[in-house]
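Only one chain is included here, represented as structure tokens and corresponding to the form predicted alone.
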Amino acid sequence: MGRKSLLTGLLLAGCLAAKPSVGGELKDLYFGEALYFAYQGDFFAALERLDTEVKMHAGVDEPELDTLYYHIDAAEFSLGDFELRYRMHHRAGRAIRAVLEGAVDEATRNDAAFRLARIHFQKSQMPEAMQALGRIDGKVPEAIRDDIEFLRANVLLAQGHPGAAAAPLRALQGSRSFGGLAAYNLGIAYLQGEQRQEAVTQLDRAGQTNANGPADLAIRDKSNLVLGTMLLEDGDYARAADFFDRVRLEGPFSNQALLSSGWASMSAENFERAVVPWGILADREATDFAAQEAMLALPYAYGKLDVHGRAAVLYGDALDTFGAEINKLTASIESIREGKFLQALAREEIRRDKDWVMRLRSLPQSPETYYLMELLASHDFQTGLQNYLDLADLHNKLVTWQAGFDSYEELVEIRSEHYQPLLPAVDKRFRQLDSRLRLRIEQHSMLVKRRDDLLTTPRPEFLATRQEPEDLKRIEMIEAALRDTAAQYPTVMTERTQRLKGLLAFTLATDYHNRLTEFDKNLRDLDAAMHIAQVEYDHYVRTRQAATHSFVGYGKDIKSLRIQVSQALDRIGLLMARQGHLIEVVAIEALVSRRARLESFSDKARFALADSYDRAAQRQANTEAAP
């Protein structure tokens, strides 16, 4: 009982996981869409969208302008979390490990270590889980502190270290999230550590904790059931019955508690008290394991009370019920063999209901699912069943995608028909503008180089006005003429010419710095204009490329995707057949086992019925013979 109870606690712990969060105000709608699907439990759709968004973000030229930039850490965390929820443990582990080993803050690193440890725990890799927990150090986010300690305790329990697990479980006794579960698991830890008295005390305490919801109530009932069973096995029947009586009559453990309570009273030879819980239980769902046993136990108690007539009637009722249930099981086995069980499981409208397993019974020719409840609740069967359902979902999605390729090809064709007539004229005009822009770029580069040279080697003549070089040329021509005809002109003409040339040189020298400042200012204004021209040019190039990319090169990709989808459908079909056959075999074996048990019950009821009739007849004969 201790090991089974422990596993129940571990499974409950494995199901507890923090919901993904945005980490602030939502700015990226695609990330929000992925979170929406995740909150609905559709992790495949969430992965499909978020994985695409993260890859697109990684390929943009300026990631800081992308809206996902503000949530990239949360998005990568959520991507690993979605993969984990979809049971893609290998990819989830790699994604979270990448964050863990990156340059992140302490709180983020600890959060990543916790998620990695949870992945290892769910994969039953306890040493690796403990190693990941050992990497948690320093600042721990408040939201996951209790989660970390509860996970640590469960890893230690799974490794067979109940003494070490007791410390974090004791610390969690007042936790709002894990208080009840921690109290129950602490009792199991004491039980595993062979501290029986401490286990009894702790389970008693766990069975009386305040309940904040259905989960806490279930844990409280489970604690009382486990403790009562321990005392029943020890022979302390009176105390055991008290703990069984604590279990709610409408809880998930009520049937087992009622059955055990009756046996505790029977063992204490309190037959009248045993009739009460068994009477309640025998009127419940006839497919329940405990209820079927109660149908035999109740007339047995009446037999002990010498009420053999009533016992005979109840045995007869039980025999009729068992016969009807055996017929249902036989029909259910045939239904599964015909494939109707898998067809019912794959129905989308059934699985959208949280009680979809119960709704299977309402479908025509569906198996008797109440007999499969224990099987359906087992971890191994749930994993196999979920794999089959995921394969069915993926098959449906691939069929949908396959049908959508025609639409994509039509869309590409429409875009091609729209852009092809426009592009030749646009390209012709663009080539003209491109040549002019390249010329301006070369001229601008030359001016920039000249300015830089003037800063190191002053050259006043380079900053002369348009008129000044012409004036200088005319003066030099006059000088040459005066030299050739020096005898005809007075010296004063030569001196005036030299003064004019000196005045021009003086103007160039004295105005050089002002002219250089003005040149630099004008060149800076030109820099801004060139930048605008370059931005518009780049924008056009991108737009032109986007127009071409919207219809060019898709044919080969679509053809390749068609082949991949077709091959994937073949593989999925094969996997579904194998997985479905396995599920059917396991389900049939479970139903055959239940049918064999009912047949055994029927045999016992048949013999007991005959014995009760004999005893009732003997008692009546003795009564009539009495004076």
Contents of the next structure:
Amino acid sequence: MGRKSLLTGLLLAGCLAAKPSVGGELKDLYFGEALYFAYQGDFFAALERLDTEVKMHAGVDEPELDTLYYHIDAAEFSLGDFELRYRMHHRAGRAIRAVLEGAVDEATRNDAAFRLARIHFQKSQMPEAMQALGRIDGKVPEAIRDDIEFLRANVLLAQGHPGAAAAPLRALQGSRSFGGLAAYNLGIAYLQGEQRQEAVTQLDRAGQTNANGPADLAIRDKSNLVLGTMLLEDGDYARAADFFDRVRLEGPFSNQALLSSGWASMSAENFERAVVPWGILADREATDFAAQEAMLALPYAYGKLDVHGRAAVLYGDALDTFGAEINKLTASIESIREGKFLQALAREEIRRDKDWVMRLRSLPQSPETYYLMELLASHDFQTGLQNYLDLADLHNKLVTWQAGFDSYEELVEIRSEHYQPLLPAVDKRFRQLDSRLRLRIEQHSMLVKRRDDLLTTPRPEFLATRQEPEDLKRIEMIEAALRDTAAQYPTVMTERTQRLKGLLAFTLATDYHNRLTEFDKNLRDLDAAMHIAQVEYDHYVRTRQAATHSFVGYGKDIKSLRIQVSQALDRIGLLMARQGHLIEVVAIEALVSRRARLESFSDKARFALADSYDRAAQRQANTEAAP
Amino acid sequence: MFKQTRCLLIFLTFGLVPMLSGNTQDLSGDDMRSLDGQVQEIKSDVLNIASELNVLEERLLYPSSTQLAVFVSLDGEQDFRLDAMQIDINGEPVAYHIYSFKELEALQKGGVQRVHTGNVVTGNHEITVTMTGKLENGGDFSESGNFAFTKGVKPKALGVTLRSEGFGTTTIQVGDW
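Next up, can you give the form predicted in complex with its partner chain of this protein, since the form predicted alone came first?
Full complex below, order starting with the chain above.
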């Protein structure tokens, strides 16, 4: 443990704060839906939707017509964020790399480079993180300017370059978002760089910064605790005690500060002063690591003050407490061995708030999770625990999906039984109607072409009525007969036929425009009728296709998905067993370790109790013997 | 003095424990990391299955020619707390949703909720949106609105937007997405 992991904890805290957002008016519904799930912490659902949406966008021919086009950068950034939050570090970064390599403006590119660097940092890939930060050049969005510098400093610190990290951290001292963290990290950078005096001054400053919330207050406490511990190790007990006293009595570091404060006073042989913090601490939560030590340290201090009677009573109390806690630990170890811990973890209703692991202790036959707090703070255990819970969620999802396949198959079967007998007759009738419609379409096309031709080249005979060609034919027959027998008929007959023929030609010529207009009007009416027929036809074709699509082609897909789900369930079962076993082993080891510590404390207390009684009895005997 | 006193106590109390625990923790850490890689792989696989399943469900249950999806979003600052929403299509109730605190927060941050997915035939239809909730002054309120829409051959997505107009007045807007 020690300073390095302590530092890492605080480094990460500031770097994980990235919230997905739309950035302007929302135009893509499915991106909005992904955000809806992400804002609720359901990153599986968010990823499921957004990943599909981004893939579909990549596949469209004209992306600028797709609604995701307006949010594509934000969507790809969000994809990276969701993957990280769903602890899929291996996949995270692909989408953001796509933004970096695309044709984007300078600010967006720099934003992408920052996000990529943050992902590498979280994956502990420091050279890659630094390389990504190196790509930031030119215009940087105001909102992420401090984040970039804070990340740069953290990467440098993690790479073991505290001197280089100090510059960006100094620049962040006035930052609204990172002021407190940057002040603490600067102190740590000096410490890592062996600039002890600068570290003391800086941690002193960090321990007095204005705090705006619980996080700032915790950083301030942490700075004072680290500085106090440094001075304690240096033998500067009086100053060390001052810094421990600065730590709030109700903060997360108060127990350790009280314990260390007592040791500082004890080391300065100021036993009376040591009794005060240890007295407070010994009354606190009996499962706490520091409190248990204080239960032993407090009577030790009273012994030094020659108050052996009080010391004996306190050793007795400590023995009782340790005994009760050892029993609790034994029961907890047994409970974990029986699989109760994993059963309790898998209960969804208890996971509704951030302190859910602590609340597990309230469940019957569950282990005392307060003893696992230190373990829970370790990154590997947390990852393992989260993975176990994620696997349990995935298992539940897959089981639900698996149950749906039977229903889908039944649905397809029912549809098939309904449509299959109907379709042959429907298809036969459709084929007849289809050939008639095709004929009409052909005729309609021919008429349209004729009208278009008439508009450019007038042909009055094309618009003759049905009677007119017959009349013309008769006149021509009369003319031929007259020619053959010219001698028998007077000339007037020939003139009459010519007049009739002229009248016919005159009618065709003068009525042509009216007839063309009428023809066009009728054709337009026909267009409307043809359109209705075409709509009906299309509607039928779609319905016919929908009928087929409602039951054809699903068997293979359902079978394939059924196999995939079944295989995934097998793998998850195996992984859950391994992950669960590992969690149990590590948790049991932690509890066994704490029990061994308490057993050792008990031995010590038992020995010290006897010693205190002896001394108290001796003292009383001396007092009584005195004249 | 500090070191002497402390070391005595620590030696007596911790003894052999840190050595033992340290080695096992490292070993467990390696195992945890190895498992983590495999967990990430299975997550990726399950996401792919989910995606395929979504496509299958959409084809099977909500074909594009009849698909209707209704989405809900909030617009601007609200002076009310949305408690529940009911959606009726052509007079038939199709969705009723009671909002949890998390869901409401997600909507307020700009998320969009798919409240209903179903099927309607092509043609003209009517959607009725009814929302109930509480006003800032603690009073109950209920708003309802009817809107006509036309379903074509493509999937139809309707967006229900709730906007606070002040003084306890809320407007419901329904439009195409």
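Quick caveat: nothing in here was measured; it's all calculated off a predicted structure. Superpose the two forms; the largest set of C-alphas matching within 1.5 Å is the rigid core. Numbering follows the first chain given and starts at 1.
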Worksheet entry | Rotation (degrees) of the smaller of two rigid parts between these two forms, from C-alpha fits | 22
Discussion item. When the rigid core is overlaid, by how much has the CA of residue 518 moved between these two forms, in Å to one decimal?
Written reply: 17.5
Worksheet entry | Following rigid core superposition, Cα shift of residue 554 between these two forms in Å | 2.6
